[in-house]
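Let's start with one chain on its own, the form predicted on its own, as structure tokens.
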Amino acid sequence: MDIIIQSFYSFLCVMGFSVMFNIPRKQILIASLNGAIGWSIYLLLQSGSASFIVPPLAGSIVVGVIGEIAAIKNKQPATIFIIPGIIPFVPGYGIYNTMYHIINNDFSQAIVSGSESMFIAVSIACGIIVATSIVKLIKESLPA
């Protein structure tokens, strides 16, 4: 039940960022669904995974693949589906904690929090690269 509620909030979050990024109105629903599906994958893996890197990596791969497919189907740039879709994965809380610990001169905790945030950000970027590469390879292998 918690996953459904959080996915709904993720849907609303992505919808808000889609409006803020001036995405065409017809594409906002697809981008929002993309973000909600990616966040659902993130939550499912987070509860069963010991690693903090795997959930955002898998979630961003799913967001990237769905975004690339939506871009091909709707003849729009993939970025309008992918960029709002990865917003829920962005480690804003970790970056906030890093700054909080720096301000309070707790540099050892700042390093821990900052490095975790950096690894999450890199895993999101790697997930998008993997998804884009997979879709590109499949697209090139199909007959014209």
Contents of the next structure:
Amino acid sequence: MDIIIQSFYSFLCVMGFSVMFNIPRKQILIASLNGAIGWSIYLLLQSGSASFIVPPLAGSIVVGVIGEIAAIKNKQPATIFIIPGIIPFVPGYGIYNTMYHIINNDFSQAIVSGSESMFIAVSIACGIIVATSIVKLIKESLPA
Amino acid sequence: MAEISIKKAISIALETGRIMLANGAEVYRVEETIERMIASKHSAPVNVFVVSTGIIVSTEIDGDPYTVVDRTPSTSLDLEVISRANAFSRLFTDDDMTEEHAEIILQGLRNHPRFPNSVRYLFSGAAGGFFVLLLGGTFIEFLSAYIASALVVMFTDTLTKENMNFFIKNISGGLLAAGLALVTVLFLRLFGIFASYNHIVVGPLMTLVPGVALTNGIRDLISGELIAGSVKIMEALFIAIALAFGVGVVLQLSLAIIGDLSWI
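For comparison with the form predicted on its own, kindly provide the form predicted in complex with the partner chain.
Let's see the whole complex now, leading with the same chain.
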């Protein structure tokens, strides 16, 4: 139940960012849906494991694959579905926490949250690249 | 139908690439687009080199080298433009487009439709507000973050219009976000409502924090675009420093006035 509510929130959050990034109007719904699906995957995996790398990695792979396929179907660049889609797990809060700890002279905590944010960003980037490669491989077998 | 001259084709391709880059397209996409557009009208090999701040196109025309350099101002992320430029480049490569027609489309790219400001601020609020709910915020924190995010985006939009330096812009954005959150938390205290400062401040900050830039930079690095990736990560780093500066000033001030930060 929690996950349904959370995915609804992420849908609206991603929709907000989609408007901020000025996404073509007809694509906003798909992009927001993409973000909601990615966030649900993230939450499902997060409750099942202690790793902070696997959930954003898996989430961004899903967001990337959906984004690439939607891009082919709608003849749009894939970025317009992927950039808003990854927003919920982009380490914005982590970057803020790092800044906050530095301001408070708590450098060891700053290094912890800073490197955590870095690894999350790396895993999201890897996830997107994996997704792009997967879609390249299966592109021919996709129904037109 | 008048054939487009090679030089004209190059200048059209360059303009398209410039518009894409200025609106936040990835470096590899800009390179690919310019290369494809020129190659469709021109048989000699084309070299395109793009960094976040400029474009260099070099080719041969009748045996003589021909190079164009273009400095690109960096602006905000606007995916509508990228989508349209993408469609335009496809049209340009596939058909024999006349010069006038290409110019008209380019003009349209420059003055593309945007959301009305009211809609933009309404949704910016949603972006920051619902992000707070994703972090497990309460309803009152959501509401505060919603209003603060809309105000911060309104404020930074104004600064962008004034061509403010990006560092100063982000410092002021961070200041405003932290200040609004502080005032809200203290105000709610008066009515005995507890709201977490960290939750409220992250909403408006999320609209400024360079999470996407950081991720895109790493993505560029992984795909071998070392310069473009480093530039983007550097940019993300400095935005983060600017925001930290803004937030820090507010926290230090409140420390000086109120005495301790334990209530946060």
